[in-house]
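This document starts with one chain, in the form predicted alone, laid out as structure tokens.
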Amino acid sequence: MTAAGLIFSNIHDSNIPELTRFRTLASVPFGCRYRLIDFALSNMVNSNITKVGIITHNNYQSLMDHIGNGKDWDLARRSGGIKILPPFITAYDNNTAQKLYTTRLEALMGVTNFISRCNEDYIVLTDCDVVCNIDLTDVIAQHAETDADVTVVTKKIDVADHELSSHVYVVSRDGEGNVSEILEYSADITGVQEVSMNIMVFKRLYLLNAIQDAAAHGYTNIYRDIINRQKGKVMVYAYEGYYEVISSLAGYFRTNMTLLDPAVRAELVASREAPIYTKVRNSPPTRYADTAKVRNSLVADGCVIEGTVENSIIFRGVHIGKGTVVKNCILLQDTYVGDRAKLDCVISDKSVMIKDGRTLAGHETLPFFLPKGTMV
């Protein structure tokens, strides 16, 4: 019972265009020291999946810089390991106006060779916009026990408590866990619903046949055209742990802020049994001046804190000047904040400079965003 993994790095870039202008969604920084892809990669490595393909589309230079040869996830291997699967025109595309993929199914058509060369029994598919710490060995074990062709990982949520996009799918099933229908989320769907986490396990040969059939018929949507249309056995795996899907800049802000809750942090990134791995950097410790006041915040290495920081996520190399007050903010790597500034609900991308005395404020539903390299 072996499995290989496939990660979609660009599928939902349009959800947070502010942060994906120069990078993939997979390489968006998260929680002081991580990138979003760290959760998908770590979930696979912690579940003994040691052959992982990462399907890219564009803007994947920062992703390659972050992953390197995969050694930080123990994936620098002679056999298996991590493989970047760059975009190319598929052999199935007979359109003269050829273009890159826009859906998961089209992306899978482009990596058919990777799937066909795998010797593993199963293929695990996952996106990068889902933040969770899940034991995939349980999912694969249930998949094998039920002899399913496809297993969809789901989570029961109250849709009113989550900001969901049309990329989220609602799952209907019978009492035995067999999927009867999967519908694209829309505003008229309310209450507690079981939604797909966009984590799926396929029998490898079933997936190959489904891709070939989709190419022959011009299908493009993995839910509508494979799961709903095909006659395979599709089962549900109900996940009970922490789950958030990042569908907007406000969702990114909110999900980062949940890490300030010790219980969430312990389950998500501080688990000894299933740690979240990331690229290791050798940075000096953060220096706190005598004037520094820090409350309920996460502060990475290599920072200089001379002002007040409350309820904030501070990445590596950030400088916060004297008399400055930073509240409810996410400051990405190498942000420089001068003296006597006031920031509230601000997200700064990398290498932003905020001069002395500036006052910037947003709201948790509409954070004030500063693009990479901005000077204010």
The other form holds:
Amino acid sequence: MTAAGLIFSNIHDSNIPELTRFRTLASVPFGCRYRLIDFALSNMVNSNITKVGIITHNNYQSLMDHIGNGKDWDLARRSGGIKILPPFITAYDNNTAQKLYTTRLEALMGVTNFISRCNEDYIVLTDCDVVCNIDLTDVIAQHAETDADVTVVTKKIDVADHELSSHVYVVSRDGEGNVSEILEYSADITGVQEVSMNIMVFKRLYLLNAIQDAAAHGYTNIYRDIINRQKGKVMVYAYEGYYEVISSLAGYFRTNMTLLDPAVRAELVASREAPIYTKVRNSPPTRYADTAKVRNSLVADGCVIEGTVENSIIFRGVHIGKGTVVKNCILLQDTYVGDRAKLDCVISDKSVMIKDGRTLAGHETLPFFLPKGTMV
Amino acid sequence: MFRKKECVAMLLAGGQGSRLYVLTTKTAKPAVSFGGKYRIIDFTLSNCVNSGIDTVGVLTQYQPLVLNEYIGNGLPWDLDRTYGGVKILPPYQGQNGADWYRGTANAIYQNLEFINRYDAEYVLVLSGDHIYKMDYAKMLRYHKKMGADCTIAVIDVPIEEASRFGIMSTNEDNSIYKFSEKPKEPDSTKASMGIYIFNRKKLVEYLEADNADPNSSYDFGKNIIPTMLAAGEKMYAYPFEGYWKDVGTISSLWEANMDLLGTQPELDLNDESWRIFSRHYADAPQYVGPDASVVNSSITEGCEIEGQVINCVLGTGVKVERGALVKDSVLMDNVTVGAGAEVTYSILAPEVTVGNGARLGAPKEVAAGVTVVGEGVTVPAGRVIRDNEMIAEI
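Got the form predicted alone; could you also share the form predicted together with its partner chain?
Now the complete complex, all chains and molecules, led by this one.
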């Protein structure tokens, strides 16, 4: 019952173009000190998956910088460990235009070497758009027990509670409860639905065959062309824990804010059994000044806080000046806010500088976004 | 493979640190927590790396488990090197028997082989119990410029405190003509910082002679330095200006922690030009609750603050529950302060749990001293622990 992992780092970049302009979705910063890939990677490591390929597409400098040699996830290994799998243009047929892959299935065609060289029984595929802390050993055990070809991890949600995009897939079952189809989400789907978390376990050899078949027929979509078309044994693993999908800037905003709930923190990032690992930056502790007033906020290390902060997510190395009031904000790494500024519902990307006395506000449905390195 | 190194550092980390009492019952002093996410030894190790010294022998003896684990392969300080790096040097059994380190000089003597393997020209001797930021490369340049056999870093101390230190009396060119260990009537304010640079050949010579003397206490301050001085070797004082604190006592450890606070802290850890590295893990970010208040404090990862924190330094994973008040205190890793409890002018060692409504310490202005609670102690709910008390177990 051994498994290797494959993580798609770019597949959903278009979900939040604001934050993926300079980076992969996988390396989008999240929750004070994490990046989205930390959840996918930590879930694997915590489930004893120690050979992980990360499939990249473009703009993956920040991702490689974050991952390094994998040491922070305990994945700097002689055998196995982390392998970054950059795109491989000539890998699939009929690619006269020399285009990079656009779908998971095309991406998999480019990494058949990695998959065929694995000697693990199963391959776990995951994207980086879902935030969760899941025990994959349980999923793999069910997969093995049911002798399934594919097991898709799903979550029952009320679609109204989430900002879903067409990147989310919805499971439909037949009268006997078996999976009949998994289809793209569209706005006419309402109510409580069982959605795919884009986490799947494949029998490795079944996956290899499916990839070859797809290459031969020009198939491109893993749900449509493998799960729905191939008629292998498809099972569902119903996950019941915390689930959020990052499909828009508003969703990103709301998902970050869920961390202010102690129960969410306890399950997602503060679990002793299944911690979320991330690159350690060696920041000093955060210094709260005499004038600091911090309420209901999550703060990373390395900050200096002299002003007021409420209901906010403050990343590493942020400076908040005297007399400044920050409410409902997400301030990414090394944001500098001067004195007497007022911010409400602002998302600032890395190294943004907000000068003294500025007033900036958005709304939680449309947060005011400041791109990386801007000065206001 | 051993490549020649110009300078090898030997870090004395074997002392018991008995004046830290319950904080060092299970831990060697250099491994005692400091400043929330550091250990005392981080400062010396980081100074080495920042000064370009990449070969460091750490001499351990007393309670080495935590220290050894902490240093590990040296990765957090970039000291996991193919050539050099950090090496733990415990006492060992040799062909002529086994011996504990009988003194600071004896510890180095027993590890001369380590220094010789790197064919080092200079040996930097350091102690693992001081908090300071110092560029040893500058001191080495000074040592070479002066053509010294031994250079000792000194810091100006107030004359009334001088009798607590080893005092150097120097000529105008900083050459040392007299050394007095804790003099009753000091004639100089230049206190030794316990940082020495020796020419290796001279050091070997004096260590061998010292080792042959059965009446020696095998100590740098008591034996090696006075003997070298008496023999007329070229010895210079290297004046250091900046923050330096010996954290050998409870009150100095408390003070050094407090020096991290304020708008312009005396000891600035945010200084990008001289980073202090430490081994730490990915804990959850710190959370400050809706009714909490955090004022003039240093807080680190994993903390959950629901109560009031004033003038404190908190380690990783500290919980301050609702209605609790923590003031003028140092709380090390994973301390929990229960609802309604009050902790004032105290140092709580790692894993201490303070029960609901308990009261520890007294206001700094009236207290006779810092209250200290040892590692892993659970203070029962409602219990009162007075100022200046030292609790090893309950």
